[in-house]
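One chain follows as structure tokens, the form predicted on its own.
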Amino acid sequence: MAGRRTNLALLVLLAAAILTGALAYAIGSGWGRVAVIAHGVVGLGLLVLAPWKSAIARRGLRRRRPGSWASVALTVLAGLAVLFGILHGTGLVVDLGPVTAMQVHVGAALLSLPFAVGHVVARRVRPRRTDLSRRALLRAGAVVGGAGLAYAGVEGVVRVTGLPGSDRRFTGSYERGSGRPEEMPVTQWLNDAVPEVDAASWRLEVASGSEVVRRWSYEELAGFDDRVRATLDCTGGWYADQVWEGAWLSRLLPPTGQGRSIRVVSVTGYPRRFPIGDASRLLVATRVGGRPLDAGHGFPARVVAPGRRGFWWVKWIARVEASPVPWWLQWPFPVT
């Protein structure tokens, strides 16, 4: 099997790993379980093909082609992504000082992408009609089946031995500080930093388009007592179930007929856009577990978005806007 079919299979698996990984990273509802399982199977499929690919790699290194260092870098990064995915999934390694195994897994995968693109461009594998032959499909089925059995085997060992991975959420995240807000990790997206916000001068602007219709003070928002029990599931690999208190966003907005989406912006400039119909399910939280939010967790106010991953839970919010722009007209993941 060592040859072009191995390279083609690896190309397909790599594309599937990117797709399922993005879905697993994004989905916070029950469908996320399907994406996580598919991602695990695809990742182990790369390992199943490793012996055949290693034979191809040895031949390539003997030829000493220009740019072979990039192929080595791709191999190392892909190997790190698979390794730390397994370490996180089993719970053998979850935290690595300032970073998590999940962050290393995702970081290595993202860093491998330009090398993978370069590898495909430099060594194109052109599809042939025979790639869809019965024999080829049977071989592909054997690879997928072997990867599925490997995934089931790893999951079985994790549960039988009681490794920490047996307690992870369907998203793959581990519990951190449920019911104990002070023990929740403090994380934010990419280049955001924890700002110092003066509650006395802070105002939450509520706008319809470009027109500000009201500015809420911290004292006014803190007077609301709406509450919801919701799980904050961070893409860094942890989750916490808490009781959040504040005001339903629908209480603060102008009539919903004036927009197609709700754009929420942090004091740091971090934005997310929600469907207008979610207004009654989104909470502008000022408290968690009966206590005011601390700075790391979003003081003076943050969005609580049940069923969505952590990057939707905008912290330190400064502006809420009913917008005519559809909610889906944004990057699936924030770029900053």
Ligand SMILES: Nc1nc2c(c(=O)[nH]1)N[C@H]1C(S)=C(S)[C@@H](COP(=O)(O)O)O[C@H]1N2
Second form
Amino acid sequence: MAGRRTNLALLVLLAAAILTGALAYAIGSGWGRVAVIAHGVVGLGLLVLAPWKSAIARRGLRRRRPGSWASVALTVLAGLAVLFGILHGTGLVVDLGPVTAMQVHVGAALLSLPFAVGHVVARRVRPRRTDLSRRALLRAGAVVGGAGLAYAGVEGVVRVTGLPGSDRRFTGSYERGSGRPEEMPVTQWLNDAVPEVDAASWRLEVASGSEVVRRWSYEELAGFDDRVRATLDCTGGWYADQVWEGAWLSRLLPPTGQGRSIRVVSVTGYPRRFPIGDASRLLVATRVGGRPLDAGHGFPARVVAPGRRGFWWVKWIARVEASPVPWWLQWPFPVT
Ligand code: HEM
Ligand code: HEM
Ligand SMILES: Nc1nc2c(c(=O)[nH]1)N[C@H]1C(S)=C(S)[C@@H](COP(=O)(O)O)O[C@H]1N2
Ligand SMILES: [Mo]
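Can you switch from the form predicted on its own and show the form predicted in complex with this ligand instead?
In what comes next, the whole complex appears, and the chain from above leads the way.
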């Protein structure tokens, strides 16, 4: 395959890997499976192109241009992303002490991005009309086919050998502590820390815009016994199925519910904004597995958002606010 087309194919695959990876993280329902499988195929597609790219890279490195260190950094980071993606997907390595293979995977992928952009900008490859010729499209099809075979091969080996990867959820996550909340990991997004909250003085503020319309005490909330079985699925690559108890959020809001979204904020300032229509499906939980939440899992109260990934499940909630702002006017993923 011509070097130029190999590079173009790499560009398309890289963009597709970021896009499908982000979708795999954003979708918590069964549809996420499509994104997760597409992501695996695209990610392994980079490996399929590796033999062709290594010829290009060797030629390029011989030219000793300034900035080739950045290309080496890109190679290392993209290589780590692929390696840790496979380690996670097969289950060969899932937990690495303080971090998970999944976190290393996404970290390496995101770090590789600025290098990839710099790489491409410095070596502009212009598409040509013949890139859409019958022959070129057949070759592109062969790359996708090869990637699909690679994916099927990896999945096949995982299933046949019974590697841990054969037990992962459709999001790619591994079961940790279902039905045993005390064994469930305590996870924060990037940099939040578990606070000590005094239940006696704590109140859950319910606001309509900036006006506080109600303050619920812990005693009052603990009196509700709405219940839901739901799966907490962390983007760090694990999930747990638990029975959560508390009050449906719609029961805590004023009946004249107005606005387009509900903004939930924790004692520590961690925010998430939900569509207003979700209020009857979001649980403000005070208990899990029949016992009060512990500090790590959100005491005094947390959000349980069935069908949404873990970063929506705000712990240590302090305030819920009906607001005129649409729910999608926020970062798709928390920023801190
Ligand atoms: C994961 C993706 C990629 C990796 C790991 C990678 C790695 C490398 C390396 C190590 C070199 C040789 C050193 C250098 O010339 O700086 C190189 C050269 C090059 N790369 Fe990439 N690259 C990737 C993607 C791309 C993409 C997406 C494009 C363009 C759209 C591209 C275009 C080129 C070009 C034009 C050269 C110069 C070849 C020469 O001078 O003969 N690369 N790449
Ligand atoms: C340079 C960019 C990326 C590359 C090359 C890449 C590549 C891969 C590969 C090769 C796998 C293993 C597939 C398998 O064996 O089943 C994988 C898995 C995964 N990646 Fe990525 N990835 C990238 C970026 C991302 C990003 C940005 C995210 C999330 C925001 C992400 C999320 C995932 C998830 C959730 C899995 C697990 C899928 C499963 O278990 O089947 N990836 N990735
Ligand atoms: N206040 C707050 N709530 C939070 C987070 C956080 O960083 N701060 N992390 C979220 C993420 S990413 C996950 S996966 C779950 C983890 O819940 P657990 O620690 O009870 O397992 O909490 C969510 N709620
Ligand atoms: Mo998470």
